[in-house]
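A single chain comes next, written as structure tokens; it is the form predicted alone.
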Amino acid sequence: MTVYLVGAGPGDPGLLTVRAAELLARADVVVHDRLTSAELLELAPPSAERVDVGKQPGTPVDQGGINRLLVEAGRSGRCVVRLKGGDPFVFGRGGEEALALEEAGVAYEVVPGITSAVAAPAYAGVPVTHRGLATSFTVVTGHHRQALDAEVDWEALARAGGTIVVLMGVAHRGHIATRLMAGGRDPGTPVLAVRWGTRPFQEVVRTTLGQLGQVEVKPPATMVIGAVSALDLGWYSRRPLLGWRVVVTRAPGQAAALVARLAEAGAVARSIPVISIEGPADGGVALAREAGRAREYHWVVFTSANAVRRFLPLLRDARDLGAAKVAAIGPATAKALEEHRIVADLVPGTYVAEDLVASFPPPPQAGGRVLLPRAAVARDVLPEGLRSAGWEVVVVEAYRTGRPQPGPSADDLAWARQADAITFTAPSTVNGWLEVAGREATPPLVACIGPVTAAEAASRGLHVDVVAGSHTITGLVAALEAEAARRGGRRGPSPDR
């Protein structure tokens, strides 16, 4: 098998190449440093071993030690991952490991990654080249001391112009600034500062050249000295949701989609799932019955994707709903009928089950059936309408919902104390939510995706922050970014470990 050197990029998960996810994705062995994010652990199988390698500041590191483990781990037979933060060939040490597993004869691949020295500028609105400004660029490391006097000309960096980036440089910033200036750069030289680039937490620090010594600077960071460092095209702090935890309370399967689509707008959202979609109790009996009859029934309603998944794999093909008409409650269960390559005939305006009664078309003089697949528990406004508007509703469970076991982790629970808001998608989750946290885990903002949701979470005692105006993922985050910027875009605190 062969040993896998692979860039794990700046921070930002997104950033990952195709190549890394592929290779995590076949992972025995990953093989990480300290400040790997979750996110990029959690693409590896859950079987994959994890080992820990960080080093922690102020901490010898033991690099022979890590080499010995990636080439007793490489001759194991195992597909190893050593995931490295940034690019493992700029300061990652990983030309050392490369030629220890070339040494022993284990065979390696190196996986480039995206460098936090042209990422962490260009996620603070700073490029490292500027027409103009700087036509070059370099990189250079300023961890050890005695390299920075051994090794690094700072006086020739200084007089051959261009942009500097240091990294790993924040303990001995006031000594390099001292350097440089003694080789002729200005004092007014702009500086940036960039912490936890490309994370939503990113912290950003502008100063000069001649006060970099003195202003408040933590790592990590990476520094860029230079013109271009007065720019500030800052397209990512501009996120709505920059900087903000929340918490995703879907089923596990089911988060993957608002988890996405809170990241984009800057969000750190954190899946807490505390349902499980289970199989009905009967063990599917009646829905396969019902499923066999389908075309018996003049239409048959859907108020939820995991109805549509649970039903339509029953069907041979679409022909076996006969005449039947389709129905969906909104565009979610929508699309998970077009999966199936069926369109529903009718969707109604608003996404709730009062809507659909009032949308429905009357029935036939001679009367007329329909089928609702549902979950175990749910309200009964659907059936009870539709009946009292004169149609036949037969129901049928499609589904339960339960409890995830294992529930929500120690670790879990207390991300959740810190963080900012929490999210509900259905009544269920708002009761799976207290029975498995309790309030004292709820965050402050509490985010319902509909009125039906909202009420449930009001009657269990909980004051409703934000109620979507469209009932689905896309309106619910809309109504969290509009709450966000009426409170200022309020941020939580950094990762600091």
Given for the second form:
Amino acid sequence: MTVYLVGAGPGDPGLLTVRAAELLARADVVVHDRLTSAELLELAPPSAERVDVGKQPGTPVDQGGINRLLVEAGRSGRCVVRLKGGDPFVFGRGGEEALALEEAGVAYEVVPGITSAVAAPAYAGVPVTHRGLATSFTVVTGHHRQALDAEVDWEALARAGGTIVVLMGVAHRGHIATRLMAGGRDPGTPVLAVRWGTRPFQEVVRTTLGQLGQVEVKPPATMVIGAVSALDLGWYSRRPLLGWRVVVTRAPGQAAALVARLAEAGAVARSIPVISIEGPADGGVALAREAGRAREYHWVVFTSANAVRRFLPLLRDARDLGAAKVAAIGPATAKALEEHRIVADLVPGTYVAEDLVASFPPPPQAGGRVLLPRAAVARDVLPEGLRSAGWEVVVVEAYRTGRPQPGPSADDLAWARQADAITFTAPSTVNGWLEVAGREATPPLVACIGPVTAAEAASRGLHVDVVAGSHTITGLVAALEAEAARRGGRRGPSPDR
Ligand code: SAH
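Moving on from the form predicted alone, please list the structure of the form predicted in complex with S-adenosyl-L-homocysteine.
So here's everything in the complex, that chain up top.
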């Protein structure tokens, strides 16, 4: 089988190529380096073997061993993905691995990646070329002191002009600066150093060539030397939740949208599900019965997308709803209805039961019936409110919330203890969290989707800092962003601190 030498990009999982994602998804073996982010490894099937050939800085690299491993794995007939940071052929020793496979007669393919030499500066606000400032850029290694002196003509590089991008050069930065200045580069030349580029905990140091040896820069970092480094196109650093670590507690399969929104805002979000959505206790008998006579109701009211997804597939025919009107508590529920080609007749202005009751029409003179398929455990505001308005209300269990098996791992809980914030999207997530993780593991900032969830959290002794004004995922992220702005956008520390 083929060994794929795949560029993993600089870190941001969004910078993986489509081809790389496709190959990861069907890998049997993933051979990766120390700097590979966990999110990328998650793209491989759970059953895939993951081999860390982590090259710790300072330890001698056994490239021969890695080559032999790739040859053997390739011969075993499995789909082997050799995942390499950035681009495999830019200081990645990908060429050597390809040669070894070539010599052994093992089929291989190369999937180029986005190199950190260009991407890390871009996320730090610096284009490596810029009209009027630099018409070329050179990517050079600053790794081995001997090789550095013997193989890189720094003075000539200095004279050649253009931007100089140095990879693996942090340890020798003072020496590199001295040589570039000896070649004629001005000590005032702007320098940018980016550590963990394209990641939410990206660190940026701005200095000058003359100062480079004295300022603190920690590896792994990309250094950019040249006039372009004075530019600061701060699109990434302005992300409202940059570096925030946020726990998402939704059920498995329902967390993705919130995790994605948080990531777009710059946060590192981790899904730690504390509830699971399960079928009704009676196996769905009552729900199926009511679905079969849905046309006998004037209204069917849904208070969650979960109820929609349990109820609608039970209709044998879309017309089984007859003339019954349909209400949705909020936009996510309405969207779930639309997936079944049903447009909600009523969505209240604010997405809480009280408002749904207030915006509900009065029953007809001859009496009216409402079907309410919903969670086993829920508040009584809706049925009671509708009943006191004169409606006959039938409540039927559509689903139950349980605890996911297995629960959060020790690693999840340790991560949560270090996190900046936690999000709760329903009272059940509050109770689930306190049961499986406990108050002691709760991050300092608690954000709730609405007043009902907030009240539950407060009643369980949590201090609620953020309550979304609009009770949706979008509203929740917006409220967190506003809180971050209020706190001056505090950044989370990098993972090795
Ligand atoms: N093949 C890789 C480079 C491998 S050399 C690529 O194309 O990106 C490893 C060096 O790359 C590190 O020492 C550091 O200088 C740089 N580097 C890799 N990832 C980085 C990141 N996310 N931010 C900044 N520099 C990075």
